[in-house]
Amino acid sequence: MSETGLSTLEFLDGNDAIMRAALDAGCTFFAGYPITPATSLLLAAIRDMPSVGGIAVQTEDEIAGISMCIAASMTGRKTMTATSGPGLSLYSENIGLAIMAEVPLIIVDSQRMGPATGGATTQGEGDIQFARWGSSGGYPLIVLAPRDLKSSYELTLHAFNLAERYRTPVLLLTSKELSLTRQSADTSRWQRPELINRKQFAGSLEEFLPYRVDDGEEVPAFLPFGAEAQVRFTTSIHGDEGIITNDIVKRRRKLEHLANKISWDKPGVSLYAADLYSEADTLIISYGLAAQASVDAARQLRGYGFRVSSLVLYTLWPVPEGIISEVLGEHKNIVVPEHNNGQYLRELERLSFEQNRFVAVQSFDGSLISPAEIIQAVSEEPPLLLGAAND
């Protein structure tokens, strides 16, 4: 509710919610190249950034867009770019650069049907594994996936906080239907977490090392380009000084730091919504657009007398192993709806127990998964099983 006690209904799409959250998070730089279904984010940035003292640039291609965002972030600005699957492919090398140089950056991938150009105006969520493994070296990213307008707004704010806290690029995986479908929403109910800004270096400039992680800290303290101290920046493996190194101890320390700072399962990083039903034997695990149908299906199934639990994942990477292992251990039949060919199912199977049986509900041709399809998968006797977890 608003301060007046009245609801605040607005007619918005998912990209509207994301851009509003970016501005509320303090984002003042956006660069990107037009690509359906992310183009309206670029247009909104060009329209709205000047009102907050920000800059928005339509670049000559996707590589230029993410490159400008990296440079702007290193001057101290909060930055965001947006694309779809083909553009994410072009971002790949610079995502690796941002990981290596510990650059806070938000990347919105409004997914569409693939591969290649695929269906530019067709629903798809097939970039799930690519978002995790789409850069050289296999180093982790934080990847979040909204399910509706509210989570599009709130997860964008969380994405900026996580990027600032851990000095890392964060991917927000939305999709065509979430990006472009307009709905009425009571925006007064949207939650805004306390904003986090990157830790600034506060010591003597003569002692500044751009990549030194002090005891008790998770990431290096930040000084922007243009500071009186020298701020080195390199795409290559480096020590605390930011200088390329062949020292095996410095190499190992740097690479272990990049892997370990976000490869964990902890509050604030692992985001999810668990609706667990006492003594349920069936669990629906979902994310993204399929989560809407899954929540509706679980509610209807309970009305029919089925004992069904629901787990909606908002963090996809790093995998929220704690909650997933907990709920898999408490249920037998696991229903997994996905708008792809089962890309997250393999992660769930990796964490499964002997008693788990998986039911896949998949659509990768642009059609939407309905609650009725999920209800049918749950209520079939016996259900359409993929086999035992250890087959």
Contents of the next structure:
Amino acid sequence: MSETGLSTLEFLDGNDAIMRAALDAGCTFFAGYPITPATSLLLAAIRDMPSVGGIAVQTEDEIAGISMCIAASMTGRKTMTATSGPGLSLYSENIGLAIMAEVPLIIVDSQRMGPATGGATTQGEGDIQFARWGSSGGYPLIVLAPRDLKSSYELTLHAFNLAERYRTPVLLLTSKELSLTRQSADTSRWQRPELINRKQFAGSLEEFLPYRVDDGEEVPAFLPFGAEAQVRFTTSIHGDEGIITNDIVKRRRKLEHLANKISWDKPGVSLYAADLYSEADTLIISYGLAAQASVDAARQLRGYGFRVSSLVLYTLWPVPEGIISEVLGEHKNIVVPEHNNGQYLRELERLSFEQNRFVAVQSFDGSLISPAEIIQAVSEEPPLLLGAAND
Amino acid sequence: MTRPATENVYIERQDYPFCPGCGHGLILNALGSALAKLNLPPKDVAIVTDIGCVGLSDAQLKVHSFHGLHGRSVAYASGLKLAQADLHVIVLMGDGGTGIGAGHILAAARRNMDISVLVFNNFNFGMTGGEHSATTFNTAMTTTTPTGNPEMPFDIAATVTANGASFVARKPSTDRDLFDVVAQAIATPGFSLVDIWELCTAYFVPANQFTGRMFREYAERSGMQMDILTDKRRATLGAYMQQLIETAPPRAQSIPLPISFRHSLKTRRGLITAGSAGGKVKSAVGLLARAAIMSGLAVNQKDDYPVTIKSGHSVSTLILDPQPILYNGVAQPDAVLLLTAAGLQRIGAQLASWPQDVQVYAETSLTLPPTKARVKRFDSRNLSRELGKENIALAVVASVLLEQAYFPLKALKTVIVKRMKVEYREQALAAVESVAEQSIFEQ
Ligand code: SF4
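Let's see the other form, the form predicted in complex with the partner chain, since the form predicted alone is already up.
Starting with the chain above, the whole complex follows.
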């Protein structure tokens, strides 16, 4: 197929693409604990970080891994850690801390079959709801899900940008299949969004308050540990000073800020690829690895003359409600392939209209959903009804 | 020893929020004096506080403060120090924190992390109501040991001493020279810890009729050494990291694979190569994959092996496609390379379902289950003898390429020349050339 002689073809896996993007984003700190299928990110960090003046540490456990990254981020560095489901469970409390204390941080979760230790080398994408609701309090964070090498690279860059811009942890949900499968790729076609760095405090030092959000700003301006002004950081509910407070007004202001700063309609947050077919009544909504089979199936179906639309979600949390509502309104049958027990289906059902009928295609035994299964689901008459309560 | 009086440079307020008689205030005063003695600029000092009453300390201090999760203070401190080497990082944690976070303390000592840990050790949990902690003396009374503590106390100072710490001391909070020992700890390049024994006047004191005069008696009874346990020097993890950075090569650039050959495929092909761990299956298939890319094909290689990677099967599934690959499952392969019994065991069950258009290349000694697939045989003992054991997989892969003619053999040879380590290259090339001269498959 490729008639060009341009030598931009490479052979690499999803974790290679993520680490390349992390370095391109200016990440200079990585701490993590070995776990399949995320280990190759730790190994790559140990290999590459010194070359960019960065630090990579294999920590004593996952808790130390994310703890070190949080602290390093507060010195002004861009930081990343990587794990799988069991480690994400251990990250939980610190993810809450990173939300509370507004820490830019990238967490890669290379998913595998769960629950618990599950299948270390078996495919799974079952951390979808856990990624969003896995820390106490229920405050939002951003979760992105790549589906191939290109999106692994690009979403990692977006993840750093979003983390910096909104001072928040961003989870990148990849999975065993994508992390460890080596593929050919034309890396010259990977898009590199302009890098965003967190907003630095520029006022006079005596006036610095670590958690004050100035009018018209999205987040508090940042000064690193070691700055001339005193920097305070706390896991406890706090006011602008960064000190624990019982003041109900300060508490409410902080929590409303946390609840509101991450939302689907904020700039750069809702990432997706919509391939909509006019007058189609069938739409496949997919994300992660199932998106590969979905796009494949949509192409084949169109080849057979069917009108089928496809929406691939790259941002899973916050739920990109704008585009989802729009496409649900324009289609009737919604096919939702997932490598889990229907964890995103419930979010779509929440936004559904009366005409929507949902068809779930699910696999959680480690096997990949094939385009053939999706095609079969689309052409089933009547379609398998799953929980389309409005109908 | 006189205590420097300039502690208000570091201490915001001395209206400490602790109970009357609580030892925490004494330790914070000593910390202020220690910092004054060392004359450290406040902007270069970061305090990391753990959870518990001690966690209220950050608001009292005028230096940078980091108040994190219970037990993780040493991990945050390590991250701060590694990321910002100019900071003097000091952890304030209770004995509760040393219990839940013991692993981090041990790791920091072993790494000789250049941080200082001050343990506010009053032998029980204050904030939550006088429960026993890791350092509660045997037989002591707490709210969770109403008949006396059945556990032995955690000797935190001796433990970090035995595990690589640079400076370790144990001091009663009431000692007048506590500030001086704290200053020594902070000034130590490397991991330092001061286990400071103090009174929790709300719980431990009334429950045990405990007084400050009993510290040394308790230490003796528990076989714990007071004062300075160790004071030595060795390289820190931070220095090691700095050296890695200074000696690191420039960031590795990827070497692209130029398209230099033509493939013959109209549609997708799936190949499964099944052998044993250590049989170089992954690398032989990886060479074929790169050669395919250099012939203009889209490629996908999935490897399957047990967690014990030096035993059992090693199976690589390769997709070659003239079109971009989206879905990458292989329900039915086009060619199957069966190298060993372990490989056969892994994929043998599927053989029965494969139709005639699947071409199997099987090692001659393998007993295959009934199958409609076409089978060709090769003898790996011959290959091993003539080409070397480590080249069997490559020889079979090259032979299949010759048979199937996906793309020229020259592409594979080029990849070997360009990508293989020099010590394997000659033998590998010889293997490929040998199978090109004479087919390995039995007629
Ligand atoms: S409860 Fe104990 S440790 Fe806490 S402030 Fe009171 S005396 Fe001090």
